[in-house]
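Here's a solo chain for you in structure tokens, the form predicted alone.
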Amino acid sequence: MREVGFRGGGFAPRNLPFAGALTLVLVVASWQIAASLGWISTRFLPAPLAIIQALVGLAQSGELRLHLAASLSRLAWGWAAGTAAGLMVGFALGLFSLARTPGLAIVSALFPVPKIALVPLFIVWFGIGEGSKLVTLGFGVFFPTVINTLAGVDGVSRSLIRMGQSFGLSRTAILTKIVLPGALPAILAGFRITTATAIILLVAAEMIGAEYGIGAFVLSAGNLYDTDALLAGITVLSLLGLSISWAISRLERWLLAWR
């Protein structure tokens, strides 16, 4: 009799970090080769080496540190405020019937509104300083966090909740030991969306009335047709996004180790 091999190993994709890094290296190397051979006009798309030289110059002059510090501060405060508010509202909608229908009506009405379009209105309300920028980020982060948190709470198996109730667990214990762990995968997936959204809104907000920040730097470089500096700023934003994505992956590995 022939032995039948194991058939249950499918649909379990694994992360291959080296493959991702190799892909980026190949793309950048191909870009550099194409620019060196004249296949790409460096007047409109500078070669990677020119962008690296621009980044080194910005770092040595201290300009990069000023812009990056301003952007990171706004990103951290705006994202944290929007996330905290979104988590509270999302759990309220998922757990309380009185909050669910009215809250969903408001979220459904405001979520499709482009947040970038509200930047001028926030400037009128909160001024051209830091207030309008932080509100823009927080407002943009708030709604995706609410929706992902609500989806995570709704996705928790009700049989597990009833089992906890049958064993006499308190409401607090059910929330912390059953509902929260069950909703965490959706919440953390939402973090990837909200951090990317926050970076986009950060750049848009900084392009309107900011002296320092990556968005203000990119706008200034574009106005001067300094494509090397322009793409250097975009590279910083890309590296910022990659760093945040890596941090969220580590957070998922730590918080979801039970899976």
Partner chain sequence: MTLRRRALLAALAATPFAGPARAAAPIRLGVLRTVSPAPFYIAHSRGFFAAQGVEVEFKFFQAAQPIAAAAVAGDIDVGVTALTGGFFALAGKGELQVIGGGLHETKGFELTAVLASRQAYDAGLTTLDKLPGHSFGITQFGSSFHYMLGQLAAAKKFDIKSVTLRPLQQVPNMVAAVRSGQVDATMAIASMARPLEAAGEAKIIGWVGDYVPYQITALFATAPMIATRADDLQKFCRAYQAGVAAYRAAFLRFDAAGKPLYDAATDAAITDITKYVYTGDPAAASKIKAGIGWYDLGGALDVADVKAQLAWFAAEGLVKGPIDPDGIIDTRFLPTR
Contents of the next structure:
Amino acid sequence: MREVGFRGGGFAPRNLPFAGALTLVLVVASWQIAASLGWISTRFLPAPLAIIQALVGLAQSGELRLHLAASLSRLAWGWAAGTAAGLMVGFALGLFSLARTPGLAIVSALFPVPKIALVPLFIVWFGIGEGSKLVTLGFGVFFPTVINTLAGVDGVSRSLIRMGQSFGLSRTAILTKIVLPGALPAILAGFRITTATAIILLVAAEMIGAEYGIGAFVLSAGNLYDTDALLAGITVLSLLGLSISWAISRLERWLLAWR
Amino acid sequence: MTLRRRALLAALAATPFAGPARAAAPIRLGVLRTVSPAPFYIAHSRGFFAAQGVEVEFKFFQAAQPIAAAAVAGDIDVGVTALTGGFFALAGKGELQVIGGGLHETKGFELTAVLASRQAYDAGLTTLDKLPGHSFGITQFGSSFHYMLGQLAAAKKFDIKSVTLRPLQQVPNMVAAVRSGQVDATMAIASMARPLEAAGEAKIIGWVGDYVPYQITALFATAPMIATRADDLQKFCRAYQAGVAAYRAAFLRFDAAGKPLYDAATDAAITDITKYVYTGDPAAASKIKAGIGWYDLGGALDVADVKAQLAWFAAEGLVKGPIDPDGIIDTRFLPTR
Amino acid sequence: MTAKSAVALSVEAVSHSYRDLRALDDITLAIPAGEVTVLVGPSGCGKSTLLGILGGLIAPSQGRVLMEGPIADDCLNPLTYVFQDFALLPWRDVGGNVALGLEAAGLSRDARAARVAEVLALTGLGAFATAWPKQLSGGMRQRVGIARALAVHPAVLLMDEPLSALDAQTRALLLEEFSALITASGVTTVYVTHTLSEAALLGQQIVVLSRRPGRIRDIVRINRPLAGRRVGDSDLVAVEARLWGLIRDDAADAAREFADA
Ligand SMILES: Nc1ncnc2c1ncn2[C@@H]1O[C@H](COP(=O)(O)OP(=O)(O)O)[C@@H](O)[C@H]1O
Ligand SMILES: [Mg+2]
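Go ahead and give the structure of the form predicted together with the partner chain, now that the form predicted alone is out.
Below is the entire complex, every chain and molecule, led by the chain shown above.
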């Protein structure tokens, strides 16, 4: 007689709430220790403390505020414009046969184009002022928003829409009470991608003609081989990404409590 | 040690066609693919390096900044590049040493023009001292253009902070921006600036060379190159000097009116240069002539100016940390101005 | 709402095709007011299609459906469905789902709240008004489905296999509740099922459809009120046997088919 061995289990990863933060702290701490002990050369890789010092210096001189203010307003406007346009087009493609196929063709053709490559064109069309920067960000945000919105609308169960019709809901009511909330999870998931995309594109957008902005600052620091400042700028971008991602999580928890 | 090596080198040099004593690795030379390193092209084409017993391998770059970075990474041994904030920052880490002169701005030799847009010119930006309050296109903070504007500001006694700097990354962007009036002013070399003015698309309101003695580019070597192959570097520099001499004979002779004298030597040099740039371009000759800049006799380095540049970059906060100017300049290989 | 619904439907020569596929062929049928009509037949015979045509969700290829009789003043949606998959909005709580049809009819907030409370009490959901659908069992979800339908005081209730997604015990319990609710409201009902015991327990008129293309094979009547019918009653068992005899061969053929909708 033999005992039956257990062979199930696994394949069920869980989220450990504090492990993420702890990992980051540990990595940074060991990096600092290794640098302090001279195990890694700080000549071209500044230690965390040097980066923090650079950050503090930037904050105290008021430079950080100037750069952040410029970048945040560009991010906000560029993202909002790209998202608004993307939502409208995404819904149109999801709802109207006439828009769908031609629209999808255009979106599929333009989505993979690296937006950075288009920056020179945007500059010719919209100038070196805020226009081209907002368009660069908006353009980068637009396509993923369209794709996610469309996927969200397509994913709304047809039986729910038929149910709405069977209770005599108007087209508008079906749109606002069934399609929109049904597509919301996909749209919010898209926000994660598009906010990250916007931050990535910030450097490209601020490449031309920007006096202030975290992207411009990072570029300039890179050009000057000011590695402390470069990594300080990158840290700011990374923190920006983390805070936005956190905010979206809160938004999801609030709007998608029903899941 | 150095003295002994120098004596040895001198002995070697005295023996014509001594040939390589051993099969040394080629010296990897990083340059921009433009006309500006022309003396190196001529030296290579005419076998001056081979005659010294060194083999040179050109590594071409699209932008000046990566040349210094490539040297730090060990991809090249020597390079010719602009003395920018980024260059000084890398050199300040002890990796790079400036060993000789390259292009100079020189009084009367119109190389870099200050261009005003039509609109700004019509609105009163007619001279350099009116630059305050205007926008100015440069490639990047800490670039040569930024430095030159700083020198103009010092000469014309205005605060560079009163000019709105617009980093545009690339020279074509600067030209496009001033043409369309998106910036009030910028800088461009004569071969670009003159046609713009002729077409009425921009106005030349000054020449950088009239205001500043300025070492634009320099020859640098990596610290390991200097430490382990100083003799090869010495030979390399001699060949470079021969190249400079040929270059000056071809392009830098002038008549009484200051116009360059072109003759068979010019044509021969152009033939040499077209092996490296504008290859097969029917307009190569005129393009090369338009891109010619000043080289000092013997490839001399303007040490005082290099120090002044470093001091300016440091004062503007574009180069961090104390950098000892003597620590990044090595004058053993080429003459100084 | 205890007054019997006076609305009857009559199906006149209805045929329907999905592209080349003929789903229904020349159906003519009277659905009497205040009675329960059950549609049975093998899967794929067009029961759902016919129900969709009855409620105006599918336009028939040929023929028409007429609605006869006065519609009560408090009826907000004469032809109202209960769906097999419940079709609850996951982002609305139970109360919100029940209120959906009332919102569409433009009822005031107070009037909505009153009707929602009324039907939730009726269906035993009083304690679950603020629960999310995901928190409910299948049986509770279908109770929400029936509450949502009753809330609009329908003239005709159209139920498409409302129990087939549930387990056997839940099915038996809900069937009793449905029977009581239908009796109490007196609403004209069309009930689609392929479970013959359900047909016998609920049906007053049982319409047997043949395999594709769906035609009326026979109509069986049980002239006994719903109240008092029990599983195992001999007359009902006899009806079940008769129904099985009618559809057995078709069902066997249908089971050997590849696709099913
Ligand atoms: N939207 C549709 N498009 C094409 N064929 C369909 C569609 N809906 C149903 N059918 C087909 O029509 C036939 C009848 O379907 P249905 O009315 O759902 O049958 P039942 O409900 O009796 O199982 C089936 O063969 C089914 O495959
Ligand atoms: Mg069905």
